[in-house]
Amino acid sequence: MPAAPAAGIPRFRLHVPRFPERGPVDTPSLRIAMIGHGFMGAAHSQGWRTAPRFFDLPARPQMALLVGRTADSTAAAAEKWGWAETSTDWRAAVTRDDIDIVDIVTPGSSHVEIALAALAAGKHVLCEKPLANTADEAEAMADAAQRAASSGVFAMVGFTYRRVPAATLARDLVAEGAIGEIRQVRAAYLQDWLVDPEVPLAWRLQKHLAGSGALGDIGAHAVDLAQFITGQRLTSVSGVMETFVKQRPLLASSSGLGGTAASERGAVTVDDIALFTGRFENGALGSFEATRMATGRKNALRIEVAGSHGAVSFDLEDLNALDYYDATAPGPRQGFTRILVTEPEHPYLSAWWPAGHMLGYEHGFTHQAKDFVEAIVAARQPEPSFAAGLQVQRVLAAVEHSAGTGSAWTTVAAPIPETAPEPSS
């Protein structure tokens, strides 16, 4: 007999299924359509499979759906990452009473078609970032789902990197005010994938497809972090972007094997780099780069964030660890303290491994289930929001509109009311 719903669940049908993940088997279950897959749909799903095997979860997110745009494709991706089901049509699958939440990992383009259409049927939402192409797009967007949480239905764009846990752990010590008044801020994310100009015109490369280049794929989440660590939003930004390889080979049209046409080539329309900086609310300054033509560096995210007693500095490259300065300390005592982020009292950690033991990109997907799941459950507003998602396209769209009109600083509009982020697990 299927157990009762379980109190405080909003608004959505409780599943009981047949092979239990983890924990009692009267467990609800939230079902998932993925829509796109990719690297994105592989990371999302490494996600969904194992955050109910190592958190003891209030219900179970089941892998039912996997959309793509071709058949084929879509079967075999469902049968190495584990989804139940597959379909090549989008609008059928968020309209679906047997659906409880659509996750978005398409290209920026389809975000807001597919975000509004499954908010307004009901489904909880995970966006996948840039929230949207252009700063228009992701208003819309915040405002359906500012709609849609009040009859208790979500939104949470996937901002993963806020939930590596020594990134959590120094928007911890921030907040408890361990380096005291926030000065400076200096953040960069380096990549060199785009560096041989042979690399073909993938969709990454098109504006009307990504929205942007460097600056949105991967400047988006220098600014998210910069913002989640620092508790302070940017208020302003001056900077220059420029594109270094303006046209590549195009991608074969009818191979559908990833092949190229060797002889023909088409115009890259975004930034290969965007280099700004940036004032905060409180009167910080921040400086930012964001590239695809650093060459050596494979995915470098490095963010310090220096403040009158101290310091704390963080590098995707060394993920298990947070570097921290006590400006406070004795003089002989001073310098920066690599703290090994691994133990349980950390952020996450509990569930894991013992002490050392490091963890790897992938944990920040399980730890995004994670922290939408309970959230959904709770009926609370997972974070970020897509208001926070607004609020970096709106940073986003004044540098560009900063480079493009060689304005020495261009105001960010000022963001839509959100709920505040809840404390980390």
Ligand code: SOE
Second form
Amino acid sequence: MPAAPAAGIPRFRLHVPRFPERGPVDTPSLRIAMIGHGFMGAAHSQGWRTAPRFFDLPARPQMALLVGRTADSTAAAAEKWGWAETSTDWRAAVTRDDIDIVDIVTPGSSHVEIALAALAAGKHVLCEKPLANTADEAEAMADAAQRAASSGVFAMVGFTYRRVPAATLARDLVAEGAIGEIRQVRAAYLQDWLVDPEVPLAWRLQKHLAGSGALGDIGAHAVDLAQFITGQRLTSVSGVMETFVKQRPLLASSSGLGGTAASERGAVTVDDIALFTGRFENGALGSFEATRMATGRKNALRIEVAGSHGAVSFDLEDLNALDYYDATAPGPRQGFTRILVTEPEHPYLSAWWPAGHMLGYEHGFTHQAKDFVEAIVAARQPEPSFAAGLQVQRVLAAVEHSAGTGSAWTTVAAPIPETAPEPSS
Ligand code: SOE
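Could you drop in the structure for the form predicted together with the ligand? We only have the form predicted alone so far.
All chains and molecules follow, beginning with the one already shown.
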């Protein structure tokens, strides 16, 4: 949680933006305060900066205020990424009259407090995934978001991979019936950065800060993407979870996912691996793997959906392509077709490069910023909503419950109804 500023330290510090905001003078602005500046802070900054430069947005996002715990590192991040002002006081930041959007990229333990304060102050909120550390926290956030939406204030959770064009195309193909009735989902999110027992005890390895381990950090993405592509929600799960390295060196200084190690050790309080099977509302079955122990796999989010007439297969490590199988094609022509998802007709692609000129991990964050701004201006609920984030959180909670009860099949609590917001006056 970002701390309050020490006495004598000014609450806000001004920076000269290196990237002047683009757009015609009559385009309205949406001024953003981003809380946090780690790995996700860099990714979101990139999204805010590029969205108005590649897409014609109905409002100009302005990188107004960056908030962090320490003045110097926050100022350095602001200078690097192009934020105009910095502060160490998130409470003051989220109530400022000149802020329209609060973007939360802190560890999960502070999401609920910041999001509730921001929504109460009438700010639109973008919150990193998973929505919170517990289903109860996520429920409080979803309730607050639903109340705020009725006065034209919107909240969205950052399941960015929905906005990788090939993943969006997979959803579009499934929705138009291209693979028929869905029967099976295989979803795996594979990383290997915890194989080394000397990787230090960063916040992602501590339950009180992160909520859970591989399950919430990357399994949440797999759950959201599987539900997004299929249009089906998980209704029950059976899982196992394991922590292989139980003690790790304390963190001396952080960088990227890990950091440098101190000589003392501390307890790892989250899972290294979570595996589960699930049943979807239409009866389809799914298998899920979330692991940070998949030796050799760096950031492989793989989803394959098999239906009565075909299949789609997506791999984040090959994110410009989608494999599609059409079971209705004549026998000699059957086989997975690799679609290079770079044509202007593909989702988001008309704003980017000529066909075949690839996109990367960072473009999902640009698309996220674009979609959020467009929804706010249109007074339309952006997706995934906090209610959708709560539903994923309930899946995670059910997996944890199942793993703690000998893999008993556990029902996922029903989603809260999403009500359409009243038009804003
Ligand atoms: C770390 O495991 C992590 O950065 C996740 O927290 C992100 O959400 C994912 O995009 C990549 O992996």
